[in-house]
Every structure is written in structure tokens, then in C-alpha cells.
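Below sits a lone chain in C-alpha cells, taken as the form predicted alone.
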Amino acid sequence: MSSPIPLHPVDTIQRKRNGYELTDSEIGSFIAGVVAGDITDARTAALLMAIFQHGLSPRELATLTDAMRRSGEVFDASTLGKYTVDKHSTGGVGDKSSLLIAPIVAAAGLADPMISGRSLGHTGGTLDKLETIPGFNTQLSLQRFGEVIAACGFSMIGQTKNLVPADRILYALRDHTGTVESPYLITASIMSKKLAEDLRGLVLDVKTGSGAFLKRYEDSEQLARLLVATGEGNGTRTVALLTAMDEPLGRFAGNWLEVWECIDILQGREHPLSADLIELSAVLAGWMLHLGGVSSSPHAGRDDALRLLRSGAAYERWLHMVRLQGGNTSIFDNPAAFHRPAVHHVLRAERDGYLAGMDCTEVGWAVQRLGAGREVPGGPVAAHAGIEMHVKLGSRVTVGQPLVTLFTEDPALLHTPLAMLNDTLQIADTPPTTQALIRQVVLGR
């Protein structure tokens, strides 16, 4: 019998060029070669061009997710002895909650193996966050992950070389080929790290609007349905939330601002512009208190996760983990004297009026100009770069009021990002009709 005939990169490329359903072999053999660094750069971001262009059947999407999850490490949390849940977002703009609802959850006595990943696009990345944080290391072993979840209930972690290697070149990819909107591509990526969590139950924040990835809220519905029936089919079981992307979450959007948000709610400050962070972080808590059978209902789940936020129970988890992962916790003593900027510029309003609109996406990318985000894929981000939102959408304004603050390390990159914030605010004689937060729920069963 004569050997198969190798399959070359550049055949499957133009097979789903030309519209064509790949094979299970085809799909295996292309993201192999990607881990192995026998495929170059410009053949995979041909490959992922070609699935944007296409999308990705069922069988197809199945069999890529389930490639990428098996192309390294795989966590296995069966010696933790509680039930394992993590959250997910698709990304937007100021979006920090994993950093509140993971220790929400450790507090309840569950356990959350999360595996983040950095900034994509106009959006942030929680371990750009995290690492902003003096010692903290996001690139533990799985060893050392599970040790850490043992510890204090939750771990934070990257796609380090060993885990899920091959999301971790393509995310890369993805931010720099212009591929990052496809909902198929977003779900491989989400859902393979997730998988390759060992998880019993997943919650995912879809997010919808001006500042989401998928701004038409048809295709965020689509998506949020992709990735449930993906998690169902892999027997975790899946919630999505598809929740308001059309203004920043919270009061700031940043790397170390995002933190001392987050540092300040955990220690029971809450500003009142973080209402919308602290609200949507209790509802997908609540809903994997739910999940993991703490909590009789969502609702329910809702009230215990602010309860143990509040309580400051959750400050405890997160101060031991941040120990355990080399962080230095003393800079939470004053988050705000931590934040050194080299230079900041309020925009005020030019008129009175109310605060009637913004193209969400627009901010994001602002944020990132100002250094918060990479200029190529593995480059540095500034710890120090973001605006901080004194209004949100509806509130009313006077003439000469703060309605964002710039900060940025580089002097030289503000003139861009206030343009852009100038262009994109928007002031009106009328409030505007304002979505609710939390838009749908999609269940799997």
C-alpha cells in the first residue's frame, strides 16, 4: 500500500479560498504545522482570511476548536474536588469584570481555572492588567496553576508555550490581519482555551453595540449561539449573556487603571460611574453561583455575589492570589498613587446638552493610541496609558465640564487620541434612548 500523500499548507489555503468544506485531516494538519513553526505567518493569516471570508461549518468549527484546545497542554482539575466554572468576554472597552467575578466566585467555594488572553484590536487584554501589577506572573505552569487554585479558589493565567499554543499564535494573527470580527475564528479562540480548562460550567458576556466587535446585534446573537452549542457539545454546561457595548464599562479603560478600579471596588469604594461594572460583574457571577449549584437561581446568584463582594470576602481571595502569582500587594494600600502618567488633558464640553452618543469603538482605539496597546504583535503596552469617563451615555452636561481625562506615558502619542474623542462625543439637546445592559440570555438546554 502506497503512504497518503502529505497535505501542503498552501492546497488547503486555497481550498477554503475557493468556498470549499476542509477535512477533518486538512484542519488537524494545518494547526500542527502552526504549533511545529512549519507553517509561516503569511500561510496562516492566508488560512484565516479564507475562514473570514467563508465562515466555518459546524463540523468544521468543531474540529478547529478541538484542534487548537489539543495543541499543547490540557488542564486537568479533577483533583481539585469542586466544581470548576470560568467566565469570558468577547472583548470591549474598559471591560474588567473577570478581575472582580473570579474572586466573587472563589469566595462561594467554587473553582475558576482562567485562562485570559491579552489585547485585541480596540480592545484590552486582562493580562496586560494583571501584569501591570509589579511581579505578578501570568505564565505558570499547569502545575503550578492547579496548585494555585487548590490554594485560594481561582488562578489567572495566559496561553503560555505549553498551553493551547496554537490560539495563542493565531490571537496574535488575528490582530494584525484585520480577521479579528469573524464569529467562527472568536469562538475557536474563546472556546479552546475554555475546553482546555477541564470546565463543568461556562458563562460568556457576548458583547453587543458600538464598542463590540460585532456591532450588528443579530451577529452577537449568532456568535453567543456558536459558542453555547460549542461548550454543550464538549459537555460543559453553557450560558451566554449578550449584554450593552456601546460606551466604556465602568469609570476607567486602561491596563493599571482598569486595576485600581477594580482595587477599589474590591475594598468597598464604589464610585458611582462603576455602578454598571459592579452590576453586570453580580450578574455573571450569579449565574455561575447558579451553575455550580450554590445559588438556587441567577437571580439569587446575583445577591450572593454582591454580598460576598461587600463582604470583602472577595478582597481576600484576590490578595492571596495575587500573592501566590509573585504580585506585590502593597500598591493596592493606594492604588491612585501607583498610577504615574507622564502626562494627562481633560476634554471638556464645548456646550451644555446632554452626553448623547459615541462610537464605542472609536474610545477603544483611542485608549490604545495612547499606548495602551501594541503597535506589533508581542510589543510592550503601557501600564500607565487611558482615559479616565467622568459622564455616561444620557447624563446631562454643562459648557466647560470634564467629560474624559487622557493620561499617557509618551507625550507625543496624546494629539491623536484627543481628536478622536472630540470627533466622537457627541452632546445633544435631548438625552438619548439608552439599551439595557444585560440585552438576552441564550441557554443551551
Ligand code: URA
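Hand over the structure of the form predicted together with uracil; the form predicted alone is what we had up.
Single chain only below; no partners, no other molecules.
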């Protein structure tokens, strides 16, 4: 039999541009060409725009995700002999729930191979938070990653150079071509990386509201459905929770500040402003325990997760993991003393009333501009920059009461974020209608 005629990328682009469904071979050969460097950026960008305009059928999305997942090395969890389960958030402000959830899940006897990202846009990144712990190494080989998980039940690392290289190339081009916000491309990007972790279960935290990437409820719901269908289609039990992101989650937003908040909780000190963070983490971890067969229902899982957190079992796992990845755990003896911003400034209420609203994306940008985010791609982030919220949406406030404290390592960075927060935090005579923290659960089956 003669070998098949090679597919020309321009034919693939034109067929998608004209609204046709691509075949598995067209998608597979295009992604292989992108990773091999045989397809120009112009052609790749053209296909991305055609996908942005026309979307993808369920089969096309499954094929694209799988082709991306297999574009480099993948983690092999078979030797762990444990149920592998992970959680992923679409990104929020002050969302440090991974730092609580992974040790809880490990303490329950499951394995969490967590490959995380850095700050993106106005949102923080788990790797930037973890790297504020002196000595902590997020750049392990997949072999060492597996060894750490075998020893303590979880590990938290960054994407290695060879893991899902197709996503790195496509993501950079999407950023340049206005094609980031396609729910189909977001799904393929997230799921190709998560499925490369060799997971049996996955719980997705899809944010909705003013601090989410997709702000409209319908768009977040569509994304949740695509993520779940793609995970299930690849043989991974997948659940998505649509959760409110209308204000920072918990008490702090900023790199070390968020680790500090979690250390307090893991050590048994639960500040009242951390209540939403603890509840969300317990619910997400509860679903993971349920999928992994530890808890009889998601609700029982939530209670089990809280028990593992409050008994100190999760903290033991956390300490073990941090030590194995080279981190200096002595700073956890007095986390408040490790917080060393050059400047702090308290923003106070100018009138009596209720904290009635904010643009949470603007709050996230204020945190980034205090130094917690990057000025240029690949640049440094400040460990001690960020904010402490003193009130939650709907709280009664009186004139002069602290609303938020701003922290920065560089006094020159204070002015703009202060003005941004001053503008966006609204005080009104009547309390706002607040949204439930967990808005909806999307199940695959």
C-alpha cells in the first residue's frame, strides 16, 4: 500500500475557516508539525483564529486535547499504586486553595501529582507562592516528582520543558493574536496539561464573577461543560464546580502572604476572614476524596477533609513535601515574622455603610502592581507584596475603619494600586446581594 499523501496545513486552515469539521489526522498532523517547527507561526495563528471563530465539535476538541497531551513527555503514575487525583482552578485573586487541598488529599491516602502555573494576568500563580519559601524547588524532573509523591502523597512542581510543548507554543501565539478567550482553546490548554499527569480523577474550580477570566455566568458554565466532557472523554472522572470570584478569596492576596494564610490554617489558627477559603478547599477536596473512594459522598468528603485539616494530618504531609523539595520549614514556626515588606499602608472607610461591591479583576491588578506580579515575562516577583482584606462583601463598616492594608517592597509602587483600590471598593447604604460561594456542580455522568 502506498503511504498517505501528507496533509497540507493550508488545506486544514481553509477547511476550518470555511466551517468544516477537521479529521483526526488533520488535527494530529497539524500539532505534530507545530511541535516539530515545520509549521510557521502565521499558519498556526490562522488556524487558532479559525477555531476561535467556529469553535470545535466534541470529537475535534477531544482529538486536539489528546494530540497536545501527547506532544511531549507525560507523567506515568502506574508505579504509585494509588488513586491519582488533582484539582485545577481557572484562576482567581487570593486563591491559594491548592496549598490546603493537596496535603489534605495526600493525608487521606490518595496521590496528587500537582503541576501548577505562574501568575497569569491579574491572577496569582501557585509556583510564585511556593517559591517564597527559601530553598523550595519547583523545577523537579518527572522522575523526582514521582519519588516525592511516592514518599508523601503529593508534590507541587512547574511544567517541565518537555511536558505538553504544544501548549507552550499555542499559548504564546494565542496571547499575541487575541485568541486566548476561546472556551475551546482554554479547554484544550488546561486539559492537555492536566491529563498529562496521568489522573484518574480531576476536580475543576471554574471561577465566575468580576475576578474571573470569563466573567459572565453562561460563559463559565459553557467552559465547565467542555472541561468535564473532555476529561470524561479521555477516561478521567471529572467534576467542575462553578464558584464565585467577586472578591479576594480569604484574608490575603500576594505570594508569601498567601502561604502564610495557609500555614496558619494548617497549624490550626483559622482567622474569620479565611472562612470562605477553608470552605471552598474542603468542598473541592471533598469531591476529590469522593472520586477516590475515600468518602461515601461529596458531602461526607467535605467533613473528612475538614477533619484531616484540623487534626494536623494535612500539616504533617505539607511539612514532609516542603522538606523533600528543599524548602526551609523553620520559617513556618513564626510566619508573621517572615513577612518583611518595606512599606505598609492602611486604606480606611471614608463613610459609614456596607462594603457593597468591587471589580475583583482591578483588585487583582492592584496586587500585581504592588510587586506580586511580573513587569515583563520571566521577570522576578516580590515575595512580600500584596494586600490584607479586613472586610468581606456585605460587611458593615464605619468611617475610619480599615478596609485593606497594602504591602510593597518598593515604596514607589504604592501610589497606583492605592488609587485603584480606593476607586473600586464601593461603600453603600444598603448591603449587596451576595452570591453563594459554590454556584453549581457540573457532573460528567
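Numbering follows the first chain given and starts at 1. The shown structure was predicted, so the numbers you read here are calculated from the model rather than taken from an experiment. C-alpha atoms forming the largest set that superposes within 1.5 Å between two forms make up the rigid core.
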Using a superposition on the rigid core, decide whether the Cα position of residue 426 changes by 2 angstroms or more between the two forms. no
Residue 77 C-alpha moves between the two forms by 2 Å or more, core aligned: no
